[in-house]
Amino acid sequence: MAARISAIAVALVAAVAVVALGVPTAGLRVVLAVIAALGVAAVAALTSARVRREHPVVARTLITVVVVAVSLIGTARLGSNVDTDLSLGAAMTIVLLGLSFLTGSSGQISLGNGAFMGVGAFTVAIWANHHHSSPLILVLVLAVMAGAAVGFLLGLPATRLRGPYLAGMTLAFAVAFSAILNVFGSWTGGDSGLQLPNAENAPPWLTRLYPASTASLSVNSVWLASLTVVAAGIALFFMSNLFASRFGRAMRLVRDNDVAAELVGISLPRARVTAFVISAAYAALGGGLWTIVNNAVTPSTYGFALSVTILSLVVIGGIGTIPGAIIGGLIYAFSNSAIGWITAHTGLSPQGNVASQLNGIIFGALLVLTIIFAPLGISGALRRLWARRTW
Amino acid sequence: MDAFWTSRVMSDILGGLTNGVIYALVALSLVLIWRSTRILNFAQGAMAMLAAYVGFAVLAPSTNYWVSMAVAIVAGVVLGGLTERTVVRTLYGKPEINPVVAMVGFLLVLESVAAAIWSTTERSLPTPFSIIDWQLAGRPVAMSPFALYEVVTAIVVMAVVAIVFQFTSLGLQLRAAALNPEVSRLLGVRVTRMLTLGWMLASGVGAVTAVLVASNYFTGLTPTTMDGVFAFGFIAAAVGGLDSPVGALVAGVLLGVAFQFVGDFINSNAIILVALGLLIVSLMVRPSGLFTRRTERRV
């Protein structure tokens, strides 16, 4: 035990000290190591069993922390590039927490969170076009209330539908989306989106302490990635707290017997609709960010396509869990330079039609061959070889 | 007379009957699949547009629309067969979350393949019939001969599927197996190849509902043609209910029309918005469809 823990202690210490002698200023030099200790203090503690059962929060505030400070670690380090992959990804993970839930502990399935997230997106870019220099925290709450009211209305059919039938209706939504944006033309720009008026600057404390901005890394795209990764963080926070609550246990009770669940009083209808609730808020503030972090929108990218994609996501990291949907969030962070480097080995023309479909290809057959095979995702499988484990 | 038939309340019924047949058959696939396993397929638009590019790309540019059409629906019944002996299979008495996920990675897949060979760009298939509207003292009526042919295609379709269901032995066992699988296997119904059987009756189905989409002029064929069909097929078939073939019909029909009115007195737009509506509405009030008998859920 002890032994373990003093392993990946000093693993990690030496992993951010490598990281943090890179670093070019002093200033961050100083964030880093206060990060390690932190992130240090935290595995140690994570590791012991008795820190998890008896004080859950302090787990999870810290595993959090954990994630948190490895990616902002990340993000200062490994380009432009990779810190717009990273910024959309951690916005997926928020959105794949929020299926999670949805999926995972009520047992209804969704196939229009992406919609949901077009909601969140839109209503990012058009309140942007009407107030310029709002505050961020602002018009991302707006766009969760958004995603929330959306989710609202289309949970009410909820209460009463079981697995396929919710399946079909939110399919219908997420076709009707684009249709519907096209209604609101005058505001949402019809086929051609949005832009921002003004993009998301990096703040004068984060320019200061990263003067060496290079073409390959750019302050901004930190700034845009440390947002995203913070905000996934405090999503991710809530929801490791939402899962573990009372009301979390209600609902894997609706998932597992309905009549059990309604016995020991909880409220079907009330308990479903909640958990649609705050599946679409969660997509709506995925949506949101992406938003600001692309500095515009088109209805093209919130079409069926991204519904199914999220759902793949989630299947294949690992439905109902914290892990899965981090794990779901750096797939989609990192599968287009993934199919790039195939693409570059097999010696496919990068243009012809296989390589462009070779994204759905993977992710479709993956989804089939996940659910078939190991229903519990990549998060249940390495849970699997964990309890396994001779040390 | 003449005035009647070329009035614009005419020219949106019948307008609305030619789509509505085709979502009546979209219904009926998606119905029929349902009944026999408890499964709603998210691929059959996919699947039926596969076997629509089978029967058209892999035969071109020898194009003689039927032979066309007889290729596709052979390619239809492969796919459904291949597909419930591979991937179905495996998914019987899984969760109910299970067999909708599969299914739409399936779609996913099917998708992606389809746009890997024969590329996004839309191909216009040939038409058999002409696509220009008859005329009635000078003024057109809103049918033409091809959309003519798409109804009475999808009548004959339809007839098929009831012969088959009502009047053979066959549709006999079939309809066992879906009823109460265990009792019919010990009566000799061959349970498995039933439902293989079902699947493939629901995909040829869907193949020659494909190739009538396709061949319209409007639409064409691309590896996306039927997620819109397949939409308002879904909400057709849920609206008068999964268990229910002559709902489903009746509903797709109905649907057509009333989205084609819509269509022409708010605007096009307004016909998904509305349909949405309706699903909710409808799904609401009888969560089961308006045309089947309500079954209370037992512990």
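Since the model is a prediction, treat every value here as computed from it, not as a measurement. Rigid core: the largest C-alpha set superposing within 1.5 Å between the two forms. Residue numbers count along the first chain shown, from 1. What changes on going to the form predicted on its own:
- The Cα shift for V368 between the two forms, taken after rigid core superposition, is 2 angstroms or larger.
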Second form
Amino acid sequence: MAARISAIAVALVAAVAVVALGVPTAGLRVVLAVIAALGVAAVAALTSARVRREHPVVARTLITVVVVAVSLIGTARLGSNVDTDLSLGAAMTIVLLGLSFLTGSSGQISLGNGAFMGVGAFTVAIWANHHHSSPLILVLVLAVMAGAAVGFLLGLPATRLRGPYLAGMTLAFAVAFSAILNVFGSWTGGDSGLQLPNAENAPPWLTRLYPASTASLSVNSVWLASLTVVAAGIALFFMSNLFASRFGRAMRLVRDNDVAAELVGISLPRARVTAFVISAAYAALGGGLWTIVNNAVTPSTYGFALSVTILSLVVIGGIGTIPGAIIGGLIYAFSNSAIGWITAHTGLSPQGNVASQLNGIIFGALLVLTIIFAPLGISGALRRLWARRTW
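Form predicted on its own, following the form predicted in complex with the partner chain:
A lone chain is what you will see next.
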């Protein structure tokens, strides 16, 4: 016990020292040190087998604290370009969590989650253009509610459709989404989309933590990245508890044997519609955060290609797993940076046909490699390697 306490104390001091190293102001140094201390304390508590065994909700809370703490420290220490990538990746992680639950737990295939993202994105943009001073949390809640409502309407046919027929229905929604937006062009802006009237700026308390010479763009990128990371952490916490809940177990029974599920009293229509609602709500939250980060929204962003990308990322990361969604979000976050590096080091023209298709080429190659070498996704492969460890 004494050795464990000493190790925790040393880790705490080391983490605080490393995090505070090179931080420009005392205020930011204190904030980062507190975040690092919380992360180390959470890791220390997670090393207790008793906590993991007897208090699973506490263990999941601690895991969330660790993930969020590491991400927040990263947003404060990395550049604005990385922060922007991290913002988009955190929002995508939320979307992947919803689809992972729908496909991995309930066994329903959806090719329309890109359109569900668009529902949340345009809800945020439309509301912001008509109600400039609404609190951010209210706008995001409205996006979630809109996504849940559309998911409910689209989930009703899911009670009678299976496999490719269900995928075809969601595919039709994804393809028709842009046309639906154009029908309501007076609200959605048609093909040109909408611009937010006011950009989401960092609050004064965060601005004061940085030197006066720091560009406002850098502070705002830190704020947006922190906002999306915290939102992703909250979504992660609720989804991890949902996976482990009685409802999550019921959904897995519906996926594996719907006849047995009915025999034990589970309502199949209610379970399937609920799964669609949850998945759509998560996708809408991710889309709403994308609009806030980009300060604009266009229909072309939320086409069928995005839905395919989302499904590919779920498969690459690992269907039905929380780590798989996080891995998929990280892959998406830094895919644009990877494409930029490839074009810079291979001489490809950024405006050329090959460079414009690199995103699809990379995701397609990763998907093929994953199916061949890691059928359970990257998270499944890592879990298998961990189980085979000899130390």
